[in-house]
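One chain comes next, on its own, written as structure tokens: the form predicted on its own.
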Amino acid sequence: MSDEVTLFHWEPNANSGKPMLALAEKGVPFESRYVDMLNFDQHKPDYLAINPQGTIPAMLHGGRVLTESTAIMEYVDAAFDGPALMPPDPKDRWRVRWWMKFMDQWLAPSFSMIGWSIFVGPAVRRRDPQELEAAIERIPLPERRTAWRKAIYNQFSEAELAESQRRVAIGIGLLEEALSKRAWLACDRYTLADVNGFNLAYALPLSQPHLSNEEKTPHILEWLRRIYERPATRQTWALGRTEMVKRVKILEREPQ
């Protein structure tokens, strides 16, 4: 089977990100195919053809297409050489797997529902309203449909911005309970929980500044500020080309 990789992506940010970071910490070349989701390239003929679903990320891999960020990065911790990035003991691979699902199920829709409403659809509602409409047509899944007219018109309602702030705050304190106890979300070494959480919660002292600050959460902040200096977060974050990737930058630590 070949080794090549290619790996179609967006920014080094939630669910892109995921497979991005793991592919940087096994040492897995790739080729990098940047897919602009402002631009709905994700739902043009040349990527459905790829991922008829047409969401991101997606990777080729021996003539397999992969999806589904999660399962992408346990396929590449699985796949291929490089330190490992789930524990062996089934105990700590049980709570890699329950934080995934709790990320993916639990924080990541909150976050994405709050992010769409401040950056996705600002970000083209200037577009032609046309335009806009076509290229929501061309997108396959229903749901998706559905859920970008929501982000682009600005349709969503008090009551569930409230109830996604309101999981979000939740979330933010399981993880301060949990990396109060230790060095890691999961277990003593560097996981893809850790990579998984990275990716949603690297934003979090700019994105929710009363719930995510020195004060309040200094164990998050110490865990996203280690791993955002590990090599392979640098090296990942390099490869965003929106002014999203900056955010980042508030992880830097103060001079000493």
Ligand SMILES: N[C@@H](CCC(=O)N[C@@H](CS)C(=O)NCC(=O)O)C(=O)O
Given for the second form:
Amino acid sequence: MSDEVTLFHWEPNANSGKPMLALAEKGVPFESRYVDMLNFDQHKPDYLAINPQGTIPAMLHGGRVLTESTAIMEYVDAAFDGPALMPPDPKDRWRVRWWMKFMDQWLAPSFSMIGWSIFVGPAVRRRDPQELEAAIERIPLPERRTAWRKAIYNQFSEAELAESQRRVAIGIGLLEEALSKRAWLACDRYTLADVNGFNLAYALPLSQPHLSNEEKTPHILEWLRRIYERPATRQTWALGRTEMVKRVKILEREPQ
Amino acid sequence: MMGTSLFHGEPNGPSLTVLAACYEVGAEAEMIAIDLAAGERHAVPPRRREVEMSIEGEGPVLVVEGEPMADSVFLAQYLDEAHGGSLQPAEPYARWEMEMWCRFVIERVAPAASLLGARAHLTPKLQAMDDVAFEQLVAAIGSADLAERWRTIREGAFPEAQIEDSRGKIRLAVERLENRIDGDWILGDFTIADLETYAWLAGMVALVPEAFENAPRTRAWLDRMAGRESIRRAVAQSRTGDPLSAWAPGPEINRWG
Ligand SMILES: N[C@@H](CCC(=O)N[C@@H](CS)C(=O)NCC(=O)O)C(=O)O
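Moving on from the form predicted on its own, please list the structure of the form predicted in complex with the ligand.
To see the whole picture, the full complex is given below, headed by that same chain.
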């Protein structure tokens, strides 16, 4: 049994970024194993031996494999010393869980669908068609196979993209409303809900400029900037390898 | 506004989880029965975004000191933590296992079970309603996608592939249970995973009987659950006498992997 932590992750973003940032906030050192999602590394035998579902992230600790980004974060918070990322009050804890579920199951999938249609699909589409077909065939989860197929062949229907955009607009409204009532998303302290939310929303002012900007969502912007200023966030975003991480720079405050 | 009230539907699905969790931990709550299948969640309990937008769809609402809260597993966790209960393992890895199990139930089993349950029991009820009354019900719903699920159920034209997929999810759940049950309960000790799983599967025995045919451990577990004091007390809250036939629109079927 090893007490070392190994994290298999892609860019600090979405599901990969959640455990990366939670580990950094707790001050837990980990061996970083970069899995290049756009190179389909997550469907290769080496990685499937760790997580047969072929999705990222996955974490090794004490000889065990943990999956599911939000569940990994809760594990990290409970298993290690360092600042608590779950609040002590039971009602505040309920709010942390409610927000994470709302984001994981309702809002993030809509963001993802849009992101995959405009970024992931075009990023891999130009590769050799036969190679791409073979890559799709290797995907273990049927749902993920469908998602990749749609992204690669640009098959998202207008209706499903419109539904995703509708949800993103509503989600932004809910975030702004919650953050205008409290300093942090779920209660008056920084919690896993903020870690989760930052990974979902850090590029919002770039990807949804008409819905998220200084006038319409001042509280979201202020919240994102405050999270971006945390040393753990800097440290985590420094682990990115692609242009993608640079998007976080929009959160730099103007010099006074 | 002080104190705790639980606005619950018939003891089936999410209402069963939360009613039983209250009894498990000895929470003092005022129990207020509402008819989820008549849309009363949008009329009777105090309104709040977190209730309106709950990914669970039509579930119970727990009001604590004026704050309405939703989502059955999180309500059970709240009740457990607020009352010093023992429905969750303390050891982090065991806790992760419980959360992973509950996540499987919430994301895969509950959408399937509620589709099958609603198709069998709610579609006929909604079709019997006149258009004006139905439109009134739906107009009160704050979430457009939940309102859409009500309409789909009223139409009742579920694609065959979706029905089969849902039945497959129930078979998968029982298969997993059969391999997982450890002694008396799913994860060894009795946890919220037992409550949530029972709450969604109890009504499936009649609707997907083949799933339970070669599953002796699951059937014995279902019997143990049915005999548990907290479940018996929850079931005793039924006003219809047939809670396993009570279904309201639940969580949506995953639209993105
Ligand atoms: N619910 C899982 C989802 C994991 C997931 O789907 N991750 C994406 C990356 S954000 C992935 O692995 N995609 C690769 C693929 O589908 O091939 C979690 O939160 O960890």
